[in-house]
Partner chain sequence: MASRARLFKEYKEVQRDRGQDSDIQLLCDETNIYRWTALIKGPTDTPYQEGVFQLAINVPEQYPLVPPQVRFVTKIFHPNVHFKTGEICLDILKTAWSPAWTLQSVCRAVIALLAHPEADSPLNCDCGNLLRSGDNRGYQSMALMYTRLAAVASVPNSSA
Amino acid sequence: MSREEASADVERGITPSDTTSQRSEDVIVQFAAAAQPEMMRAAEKDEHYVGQVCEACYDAFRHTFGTRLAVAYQNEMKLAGRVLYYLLTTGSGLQTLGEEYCDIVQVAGVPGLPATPARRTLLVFYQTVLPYLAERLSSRAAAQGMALGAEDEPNDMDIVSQISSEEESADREASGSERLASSNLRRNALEVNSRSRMSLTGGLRQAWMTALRRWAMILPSVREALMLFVRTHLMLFYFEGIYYHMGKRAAGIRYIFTGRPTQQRPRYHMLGLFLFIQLSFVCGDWLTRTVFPSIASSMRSRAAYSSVSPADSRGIAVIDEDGGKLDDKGTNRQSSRWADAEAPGSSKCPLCLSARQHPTATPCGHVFCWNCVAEWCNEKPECPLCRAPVTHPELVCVYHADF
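Can you show the single chain from that sequence in the form predicted in complex with its partner chain?
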């Protein structure tokens, strides 16, 4: 969809919002607050259109500057598309396409007046630039911390790669912008914290380095906390049904429903309840894992901490559970790994007589290399060991199995 089309669509949406503002004195009481279904549907629609605008921006950039640059500035193009969409809609005081589709209008505060330009700009900023900035800063800080860690101790690489993978997974999880926005809000705050700490210590480079490294270390737990925070926010939305996006909560912009109320709209209290149960479980788990043992056996776990090399910070959970047992577990794991290396016979493919590459199981349960058994199935569709009929689609690659 082109930008002209989008804005034209938006202009058509002017009428209801204008009438609302004109007759706001007498009609305002009649408009009910928008319910969760409309808000979520509007958000989804918006995401869809934002995606289209982003794509258009990316294409335009690619045609102008070439694919190489376009790939390099992919994230910036996304930002540009997002900013463009929200500036043209929310920023200029119009409904977004999703809001128009769902007959909801943004209002600010309790009086139900249209949002002021400043508030709208703030919202656009929250929804677009802030997540991008926070993500950039955070990832750069993490990367620098990683470089530092790599210089210091090679074992840190493990942690950092774990971090980056979690970062990716978190990004993938955070489908809606509001999640990123919220998570990045927090992260940004932390960033600022660490920065101010640096300035307090006189801007010493050393302090900045430690801050960076610590950032890389605590990033996973920060992300976890943010995910919890996002979920709490979603739970609140399910219960009260006011703010779906964190940016809107921060800007204090809510929705009213201007369409004709047709039937009883579904309520999402049940979902909120489930989320609440999940969150309370998570919190309880976290409490028993960290707070309780730290009270019960703080001395013991501290002793375990000192005995374990600091690089092995991934084992923290294990230490917390029962600090004394970590050594046993560690050696066990290692010895089992050695045993695996010692006894290759158990994982041999009976066709090539070598270690199995891409273990593949037949329906009858025999395991071979993928190449071996697939080639044989070209010759004859039967299991080499038991002659049970096997077809190509029935072959299943088996990974992460200890046999």
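Owing to the predicted nature of the structure, the values given are computational and were not obtained by experimental measurement. Positions refer to the first chain, counted from 1. Rigid core here is just the name for the largest C-alpha set that superposes within 1.5 Å across the two forms. Compared with the form predicted on its own:
Could I see the form predicted on its own next, after the form predicted in complex with its partner chain?
A single chain, with no partners or molecules, comes next.
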């Protein structure tokens, strides 16, 4: 800084220390945000080093307590290794080995402001302890729900009734009136205590037991929804390029790049577009499997309800000689395609539309030519009119019929 600039700053009331801090802040703000390849490479490096720390913790525990305990508590050893690695780096306000390798630094809020200890502790909790607790609680709840579904445990009312019945049988055998009075007092006190205790905890216990029984059934759906949530978060990272881990998004911690700036910094918008298309297909498949069938069934039920005539509502069906339903006026209710062939008194075959040769009836009551219906059953084993299942042995030739 020249002497003239210093004198000008003094005249404006700016001290040299203020100027230095302002310039340092300007330098910090000028750091660019980290790109997606840098964050992904740093995450891969960190996972590699975390694996090494976890293996070291497992070996130390195995040499100290034996292989049996080490195998039984291997998940806890992995948790201890992850917590140790992130506490010594992120928890202490330092860069992880992956972040140091890629020249990126964690910041909170506006780029250039270091993360507070509370944010760093929250990030370590999100990245290490929270997934472990969620997995353990979920598996334990599913196991308890399956056990409750397999066997019914006796409740407090059954225990109280059993105790009261035993006391009543003992009272019958006793001959003294004092013993009967004392047993009645004890039974009444036991019933009062049990009712008061169940009134306080009965509702909560019943709700908890119901949730445990249903958790095993809804666990696959919960895992599928969680997987969709993870993919959605990854899609947002490909588009935004800010948060690669959900823990950093929850804690509000992002990255800035402190290395040598380069002109080309690749982005992953195309990967985000492909992932969006994949999620669209997954959501469409879910709608096809769950929502659309229920809508279609409700529409079919409405259509069937609206098409019921008064004769059908009485449960009385008038059938002609060919098995077709007639309405109140005596007209046939078949489709227009078979109207001429299915008119009352007609002797035409509905398939060839000519006079029936060797009339043959199906189990559902429709009459055709033998050759026509036999050839039809060769292609499709069903009635040509009502689509009822028909096979060749079920066809009956009708002779000496007055059609």
